[in-house]
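Presented as structure tokens, the chain that follows is alone, the form predicted on its own.
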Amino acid sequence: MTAVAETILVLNAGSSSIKFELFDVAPGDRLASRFSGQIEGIGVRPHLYARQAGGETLVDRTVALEEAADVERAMGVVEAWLAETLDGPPAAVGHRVVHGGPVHAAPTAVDERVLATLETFVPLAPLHQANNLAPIRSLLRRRPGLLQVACFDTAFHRGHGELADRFAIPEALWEEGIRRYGFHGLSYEYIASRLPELAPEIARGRVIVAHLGSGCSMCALREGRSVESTMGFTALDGLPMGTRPGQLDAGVVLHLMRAKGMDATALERFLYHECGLKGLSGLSNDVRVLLASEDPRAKRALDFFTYKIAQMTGWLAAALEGLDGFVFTAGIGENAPTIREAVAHRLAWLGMSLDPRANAVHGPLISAPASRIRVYVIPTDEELMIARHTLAILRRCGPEGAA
């Protein structure tokens, strides 16, 4: 009888989609992607698709609305398809969870008690946290014996010095957990793990990584460890994003409350869905649409975007007391040479310059030979990072997750 291959399933749930990827555990605990996919359009026009690592389509079909009216029911669709497709259940499931709060500084096995704690952080990441937790809750109910591991976007930043994480507010609030956490940590952790192989000359130096996607942030690395990040208490701070404003004077929020009569619900909707590139341009939150547009508002939005990236680079370089390398990653960072060129132009004062040909083909090394700062494009892989953490806990704690 052929042994069933050991697998790790990774889930990344959002408000209208559940992304999934299955990894085979090869000898030596090497992880290899078998297939990936998602169910998208949850609650509107649900659609399930998946492709093998080699590109072959495994499923591509519309799902009845009543079967995927919300994230939890959509998880049932994913589970049913996996049961039809696989020889047996995965050994463990890893989840991206945006906020670990002040409690969790590392990936952790999830039980009802841990889940209850993570639910208290929903107000700190309203765009993500509740959706991240929905599949965990569903699997705890349907498959209580299955090891589930929560991997936090905040965990990689928990080694910051106190000065980097504090606000200038009373001590009692710091003790309550009101501090700068930083996000996109799984992406930064993956990039840090790749630097020794792809960029050994800067891997142990002072490096800024720009994670530029629908959500955007930047991280300062010293010897592969996070020392500062542009995001803070929530995923609203720092760089302008697709629909989020980034850095914003708190007085603006007070003004909107007093002059516009906005309550907390209206403010949350406004700050998470109506600002950023969408608000600046009045056109779109999609950089591809803005780059293709001749509307001057699109140019203004992109100019503001690259100006803020350059500005935040100076701030992070000050935290690092110098700069040896710069890495672009995530959807925009990996695929928009025009944006990378504009950022480098604004950072010419730092000695940064790009090789136009290398930049056009996405590197990985895109800096010119004479550039004082080494610049790279490195694709991120948060799912692989989650799979690694999940496998490590499986090996350490066993399938029940008990230490």
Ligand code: ADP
Contents of the next structure:
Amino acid sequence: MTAVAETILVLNAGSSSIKFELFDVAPGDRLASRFSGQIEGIGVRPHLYARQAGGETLVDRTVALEEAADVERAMGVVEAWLAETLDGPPAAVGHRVVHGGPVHAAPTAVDERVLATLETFVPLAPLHQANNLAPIRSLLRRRPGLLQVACFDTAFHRGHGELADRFAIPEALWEEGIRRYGFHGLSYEYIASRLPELAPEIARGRVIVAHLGSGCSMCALREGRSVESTMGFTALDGLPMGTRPGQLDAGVVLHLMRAKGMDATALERFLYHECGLKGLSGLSNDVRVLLASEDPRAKRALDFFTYKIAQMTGWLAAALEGLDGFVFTAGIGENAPTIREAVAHRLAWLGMSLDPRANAVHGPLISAPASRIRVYVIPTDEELMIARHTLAILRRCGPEGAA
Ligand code: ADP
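Having seen the form predicted on its own, please provide the structure of the form predicted in complex with this ligand.
Next comes the full complex, this chain leading.
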């Protein structure tokens, strides 16, 4: 009988989809992606799709609505398909969990007690946390012996100084957890882990990473550690995004409540889905569409976007007391040379300039030889970061996750 390959399963559950990626643990604990996929349209028109790392489609089929009416049942569909496809269960499962609250500064093995703590953070991230936890709860019940590891978007920022994490509001609210947490931490941690190899000359210096995807934020790294983030209490703050406004005077929210009669539900919908590049352009939340458009509103939205990235760079450079390097990552950061050029142009005063040819082919090094700031494009990989953390806990604590 051949030995069953050791694998790590990574899950990222949202409100209408569960994304998954399976990694093989190769000799020397090297992680190699075997396949990735998702079940999307949960509760509406569920569809299961997966493809091999090489590109070959493994499954592409509609799922009956009653089989995937909610995240928990959809998890059952994914599990059944995995059981058909794999020659044995994964050694451990790593989950992306948006909020680790003030306490979790590192990934953690999850049992009933940890899950109960993570549930208390649901009000801090109402759109994400409950969905992230649903597959954990379902697997804890059905596979009590399986090691599950929660990896948090907030954890990488927990080393911030208190000044960075505070709002100027009464102390009692800080005690209740109303503070700046920062997000996209798994992406920043992955980029920080790549710097020594790809950009050794800045890895121990002061670096700003711009994660520009459907959500956008920036992080200030000193010696590979996060010291400041543009996102705060929620993933609404900081840069404008596809459909979120970023930094917004709290007085605007008060005005919308008073003058337009908007309640919390209406405001939440508005702030998460109707603002940002979509609201500003009136056209689209997708940077590809805006770049291709001749409409002056598209240009205005993109100008605003690069203006705010440049402004926030000044803000983060002040926190770092200088700047050595700048990294672009995620969908827009990795694929849009025009946006990178516009940002660099606005930051010429800081001594940033790009090599147009290197920028056109996405680097990795895209700054001109004379640029004072070294600028890179580095593709992010949050799933691989989760798989690494999960394997580390498996090796440290064993399959039961006992400390
Ligand atoms: P997610 O947060 O969903 O993982 P991504 O990091 O994949 O998001 O980023 C998605 C966004 O990236 C899209 O909304 C789109 O605006 C942008 N994008 C993707 N490809 C390109 C491209 N070639 N040029 C400009 N923008 C792009």
